[in-house]
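Taking the form predicted alone, here's one chain by itself in structure tokens.
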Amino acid sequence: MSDAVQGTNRPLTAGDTVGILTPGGDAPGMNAAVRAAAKIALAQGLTVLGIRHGYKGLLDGDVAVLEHRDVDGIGRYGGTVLGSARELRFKTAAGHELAQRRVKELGLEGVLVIGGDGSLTGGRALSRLEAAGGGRLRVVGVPASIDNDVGCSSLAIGVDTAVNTIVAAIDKIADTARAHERTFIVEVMGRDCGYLAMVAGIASSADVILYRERGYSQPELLAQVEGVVRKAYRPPPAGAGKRMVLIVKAEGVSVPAEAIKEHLDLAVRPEVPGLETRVCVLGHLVRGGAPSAMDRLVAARLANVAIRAIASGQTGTMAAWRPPEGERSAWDPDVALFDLDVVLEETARVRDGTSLVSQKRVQLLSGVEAVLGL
């Protein structure tokens, strides 16, 4: 954890202005974070600006003053009421110059950034700007990504809801798979991180869980899946005599789901006459829906620490939920503040599989698979 979390700016006082934005991909629970942050800031006498459509809204000056009535009840909604958009201009020097002008025009002393690695990268750039009243702009991030690929935080906003959505969908798919004695390959989101597939696969009693971090080559992966399917459909005692097979695949696995289906149809159908294999890509269905109680709680507690850190003068940091290491915040025993440089470096390691967190996830899942016979 960097010394930067201590901050050098003066604490905010009543009448100072803070902004809240939700750039990048949406995640269930973002609105709960917006609500908590706004409520806490307003209670301290701060003026709160909701910045619409992420960094695009900041560059365009598209903002709205938020009062208590504006955020009441929004925590139960999925998506983000502030809206989100990709903004390539913010990645340029000209975009940073325009952002600096907007910060001055809007009177911003601090900004809360709620999002994933791209959003937090933008937050790091924002923290290098000058606040309206001088000194560094106070910028603190809150991790929100259904992929759970943000470094230093054991959980990001949206993950719990996404896992529950996947499990509910697979339970429904299992009904039709069992009725028709079919093999289903269910692909879930997650980019390069296989966390959603890992957790949802175990929770939904999948027969095979495929995730990029395992490091299988295409031949090894196809051989594993083929072996499981063969054994599943063989009658006892040589096999399990199953009526269906469920395969959960993370989108980061390089072998396409259709290629797995074609291989199974060619390799296993001669032994299992009438074998039918189907592919179901859940896609953006996983992003939607009302946030779970867990996501609402985590979002509120992270936002609480983040907005208080901004008010105390800190900048260039992120509030992390139950990190594997790091000193916990005085405002919440389950939350710690990490320098954004540290967060982004660890995020890169989580995504390429070299993080100790990623390796422990693989070890844990491998142990569970061994116990369950997967």
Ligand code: F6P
Second form
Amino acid sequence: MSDAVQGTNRPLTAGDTVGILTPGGDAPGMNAAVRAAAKIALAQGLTVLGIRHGYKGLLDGDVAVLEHRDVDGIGRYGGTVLGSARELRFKTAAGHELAQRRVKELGLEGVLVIGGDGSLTGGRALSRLEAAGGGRLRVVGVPASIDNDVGCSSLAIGVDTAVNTIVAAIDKIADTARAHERTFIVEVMGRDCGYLAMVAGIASSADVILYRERGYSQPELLAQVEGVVRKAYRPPPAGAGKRMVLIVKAEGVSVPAEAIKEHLDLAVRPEVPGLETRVCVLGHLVRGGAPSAMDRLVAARLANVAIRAIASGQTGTMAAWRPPEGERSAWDPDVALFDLDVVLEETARVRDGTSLVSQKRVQLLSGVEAVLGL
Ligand code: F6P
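Can you now output the form predicted in complex with this ligand? The one shown was the form predicted alone.
Below is the entire complex, every chain and molecule, led by the chain shown above.
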């Protein structure tokens, strides 16, 4: 898709005001995106408003003018300096009306939405409302979610850091697992999407990786795990003679980690006396921490294209990183702009596992499992 897509309004000129917000779950690298967008906008003579706590701040008119000094150096910090919130009011008609009023009061000509599915859905609602009401607000998004479930973008801000955090955590768990000859089930975030478990599982040499897209029934899943654990502890040549087993489980897998543990203790202990299984849910640990260099760079480059798209008058789009298809932006050869409708439809498919992207991920994992004999 070219840089001149979807509802185009007049380009912004010096003195116009743009807002930046980071709604929904924070992701490492959001600050690098805020920094880049603010600096590029300021260089064009625009006034930049940081909107606090996502759509909540928009509804409450809770904003702060951002100058260069406000964003200097923030790219190295995790979380979001703007704050975030999951704002239910924004999903209602009254909320939409209030948001439009605030847009006028604040003199906003453009809004950059940095976030995941819910945040971008909010961005689309805002751009549609404005267009329908004769408003001219330009809304462009940047994908940011550790889950890597935003459609059309091969990577979202925060994913690389989250994968590295998980691998570092599993490496530590492996030390204690080996010392005690234990089996560990490590559950990682990702909501419905198994990407983090898949990628971090491979990188941390997990013995089993459990992800929802595989479509296992509970008995199938338990049988697979049981089979791998039995084989792992059996002495060679029948088994691998291992001293520990690592199971990485995606949050979206509906079988609880504790149920898997109980099953293993019951089913495998007769053959492996003393078998001990522990569960470790990494939870929000995975969302924090300083962003990796990769996340900082991807964030800055996506934000660059998005803010330039806003300044050129575009609305209702999202900047995507190295998409499988789509015409790349003239502002960056690795970034393409997609209609938010297209992005959100594909996001739904990634989340329910019907996307080609999800199927390719499953294929890749099955290939790895086949090589490892799992
Ligand atoms: O979408 C990011 C994410 O961290 C998911 O991986 C997780 O399921 C969810 O947000 C947790 O949300 P909350 O921080 O509201 O508990």
